[in-house]
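There is one chain below, alone, in C-alpha cells, taken in the form predicted alone.
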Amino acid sequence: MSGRSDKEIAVIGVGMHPWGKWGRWFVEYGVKAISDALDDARLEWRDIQFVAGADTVRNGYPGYVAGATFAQAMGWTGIPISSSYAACASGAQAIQSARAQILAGFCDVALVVGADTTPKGFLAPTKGERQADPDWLRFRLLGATNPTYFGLYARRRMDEFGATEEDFARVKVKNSRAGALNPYARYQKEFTLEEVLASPVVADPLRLLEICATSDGGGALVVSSLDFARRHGVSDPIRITGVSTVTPEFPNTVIEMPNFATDSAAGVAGPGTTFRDSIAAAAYEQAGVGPDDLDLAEVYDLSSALELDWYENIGLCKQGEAERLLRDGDTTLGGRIPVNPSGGLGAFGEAVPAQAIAQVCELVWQLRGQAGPRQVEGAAVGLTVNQGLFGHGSSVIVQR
C-alpha cells in the first residue's frame, strides 16, 4: 500500500440520543441517533449501503442482533449488516466492521450505531446458572460487582504511586465542569471537591460521585470512503486513521475484570507491553502518530481513579506521573491535553454499546469546532480508548 490515506475513512455524520434514565425501548434511542447522523451527513436512509450494529445483552434477542434491529426499524432496504458484541468495546468493533467493508471496496458509505437501556443498580451477568463463566462466578462466589474492581484498581494506584482520595475527587470535579457544558450528558452539574469527598463510600476508597452510573443512550456515525465524502461536498473530511481492537497477550499478569486471578509468568515471561498499554499503541501505529501529536483524548473513566491509569496507558506521561499531570491542570479544558472534554462516563454513565461511538462523536464535534463552550482550541488529532470485558481493546484515532 502507498502511504496511509488508503487506510483511512471519513466521518461525515454524527448523532446522539441524550444519556439518562428514560425507561424506553433501546431502539428508540438508536433511531434518534441514526436520524441525527443522517441529517448531519445530508444523506437519506436509502443512501446507506451497510449497517454495523453494536449489540446489547440486556434487551432480549433484538439486542443481540443490533444491526438487523436497527435496519428493520429504519426500514428494510436489502443492504448487508453486521452485529458485534464486545461489551464496552462493542462500538469500536462495529466501527472496525464498517471500516473494513469500506476499505475492502464492498461499500462506499456505512452506518455505525449502538444504543442501550440499562436496569437500575450494578450491571450484572444475565440470568442462569453458568459455573464455567467467570463473570457469573465473580458475582456468585465473591460478590464482586464492577465497583469492587474499580476500588481495587484505585487502592493499587494509591499504594504504588501515592495517589490520594483528593486526586480521585479532582478528576470528578474536572469532568463535571465539562459535563455541565454538554447537552447530551446525563449529569449536567458541576461538583466541588468538598461535595465529591462528602459522598458515600461505595467501594473503598471510591465514593458514589467517583463511580459511573448505568444509563440509557445511543450514538451513531455515518462513515464513508474519502472519495465518497468528497463527491458529496466534504472537501476536507474528518478522518478515522486508526482503530485498535487488540486482545491481551499470554501471560496476562495484570488482573482484568471479570477474572479474579492472573496468568502465571513462572514458566513464560510476561509480554513487554501490558494489555492496556497495547490498546492505544496499536492505534498510534496505524495512524502514524503518537501521544505528543494528540490535542485531546476521550478515555474510559469507569471510575475517576481509572482515568489516571489511562493517562499513562495512552502515553501522556510516564508511569506514576498521572497525578502530577492532573494537579498541574494539563488535562482540564484549557490545559495542554484535555482529557474527557465531553465529561466522560462520570457525566454520561454507561450505555454500553454506545460508549465507544459516543467518544468518537465527541472527537468529531471537537475537530469540526462544534463543541461550543467545551471546545478544545485548535483540535486536530484526538484519541479514544476503551476496554471491554473479557479482553476487548478499543481505541480510535480521529484527525482533520
Second form
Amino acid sequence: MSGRSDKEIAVIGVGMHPWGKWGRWFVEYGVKAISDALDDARLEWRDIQFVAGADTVRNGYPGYVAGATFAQAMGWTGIPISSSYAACASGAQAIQSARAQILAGFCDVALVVGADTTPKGFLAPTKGERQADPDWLRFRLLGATNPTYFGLYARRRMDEFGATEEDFARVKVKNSRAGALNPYARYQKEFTLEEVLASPVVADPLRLLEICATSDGGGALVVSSLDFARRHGVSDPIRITGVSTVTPEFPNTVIEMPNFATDSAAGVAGPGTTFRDSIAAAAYEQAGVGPDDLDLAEVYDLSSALELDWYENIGLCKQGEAERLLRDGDTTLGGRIPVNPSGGLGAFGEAVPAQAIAQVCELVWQLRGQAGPRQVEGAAVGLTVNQGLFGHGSSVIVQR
Amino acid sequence: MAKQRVPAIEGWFSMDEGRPALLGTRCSESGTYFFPPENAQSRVPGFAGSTLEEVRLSRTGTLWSYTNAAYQPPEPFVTTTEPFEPFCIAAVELAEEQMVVLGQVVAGIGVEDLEVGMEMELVLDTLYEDDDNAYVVWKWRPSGDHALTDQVRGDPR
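Would you mind giving the form predicted in complex with the partner chain, to go alongside the form predicted alone above?
Following is the full complex, with the preceding chain placed first.
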C-alpha cells in the first residue's frame, strides 16, 4: 500500500493469560502471555532484541522493574529492557518505548509485556503517612475512592445530557454479552438490565455491576519493524500506525483522579479541548485516519457511564449524542461501530499494566479475522483509548 | 474537657468556624489560582518567575456534580461511625477562581437532597478524633434556599 508513514511498526504476535482472580504471582501470567505471543509470531525467546515491561505497583520491587523481571523469568539473554509506569496507561507507554527503539533503529523486534496480581476490593494507596501525596490525602480527607470520580462524571452526564440509569446499565449488558464470547474474559456471563439495576449502589448513580473490578491477568505483544516482519514471512502485517501518550494542557478544567480540584481557568485561556478529547486526537493525527475510518474501538469502561463519555471523546458522535448511539445499537456487536467487542473492563476487570496491551491484542485478533463469535466483520481499522490517573493519555491505532 | 480542634491538614483552610475559607495561592502575573496551595512556583507554563500570594478562595459556589460513598473507603480513611454511615461528596465550581473543588458534604444530606447547579457553602466539620484532638476538615453544604433545616439536621439519612 502506498502512503504509509515511516512511523509504523508491525504486530506479529499477541498473547494473553486469562483474566481472573487466580491469586498467583504476576510473573506467571506474564510468562504465559509471552510464550503465546512468541508462538503466535513463530519466534523463539532468543530472537527478541528488546523487552518493554509495563510495571505494577502492587507486587513489590519486581513489579517496578517489570522489563528486567520478565527478561530474567524468560532467561537472561543480555538484551536491553525498559520498565514503564503510567497507571492505567502503563501498557501504552511500554508499546511506545518498544516503538521508539524500533523506529530509531536500535532493534528490529521487541516484546511488550504487562501482568498484575491485584488485591481484593477498592484500589487503595500504598501504606504509610504522606501528607503531601494527593493520592494518599484524597482517601484521608475526602474518602474519595476511584468510583467517587466515576460517580461525579456519571451524575454530570445525567444532568447535562439526560443520560439515565438504564443507559448506564445498558452499557454493562452490551459488554457482558460480548464478554460471554471471550475465553480470556473474567466474567463470561450475560447480565440482564434488571440484574444490573438490582445491584447495590456503590458511588451514586453507579452500581456494583457497573464499576470495573480489579483482576489478575497478563498480556504480551511481539512488535517489529515492517522490514523484519516481511523478512520473517509476514507479507502484509497488522500495523500500529499511531500511539498517543499525551498529557493534559494547562489549565486542565475537568476534575481528575487523584486531584482535589481542577486547574483554575481564571488566568490563562484553556487549550480549547478537554484532555480526554486530546488523547485519541493525537493518535488519529499520527495514523492519518479519523473517527469515520474506524471499524471498532476498545475504550476504557472503568464505569459503564464512562464508556459513553469515550464515544464522544474519540469522535464517534457529538457531545451529548452517546446515549442515542448506544440506544440505537450502533456500538453493539453487529452494529455500525462496535465498542468493546472484547467485553471491555466490564467483562475483564482491570489488570492495570496488562489492560492497554490486552486492548491491542483484541484489535489484532479482530483485524486478522480470528475473533470467533465476537468477530467484527471486515474490521480493518481499530482504536484503543484509555487514561491513567495523574494525567496519562493512552491511545493506539491498529490497521491492516 | 473539650478536645482541641486542629486542622486535619495544615494550611489548606482557615480555622474561623463562622466564615471559614479554603486557602489557595494565586499566580500574581497570570491571575491563576491554585488549590491545594502551590508554594514552589506557578504551574502556569511561562509564569515560573511570577510570585505566589496566599489568598482566601470563594466560600460559596455552584454544585458541578455529586456522588456518595455507599461503602466504607479503605485506609487511610478514618471511620468514625459503627456501622459505617454513607456520606456524599460534592464537586463545587467557584466562579471567581474558575475551578472545581471537591469536598465531603456534611452529614444528614443525602444524594436526594442535592441537585446540579444548587448553591453550596463551605463549612468546617470534624473528620475524626483521637484522645486529645478533633481533626477538622472543610466540607460543603447546601446554602441559601437549600440551607439545612433543623428538621433535616435531626434526621440523618
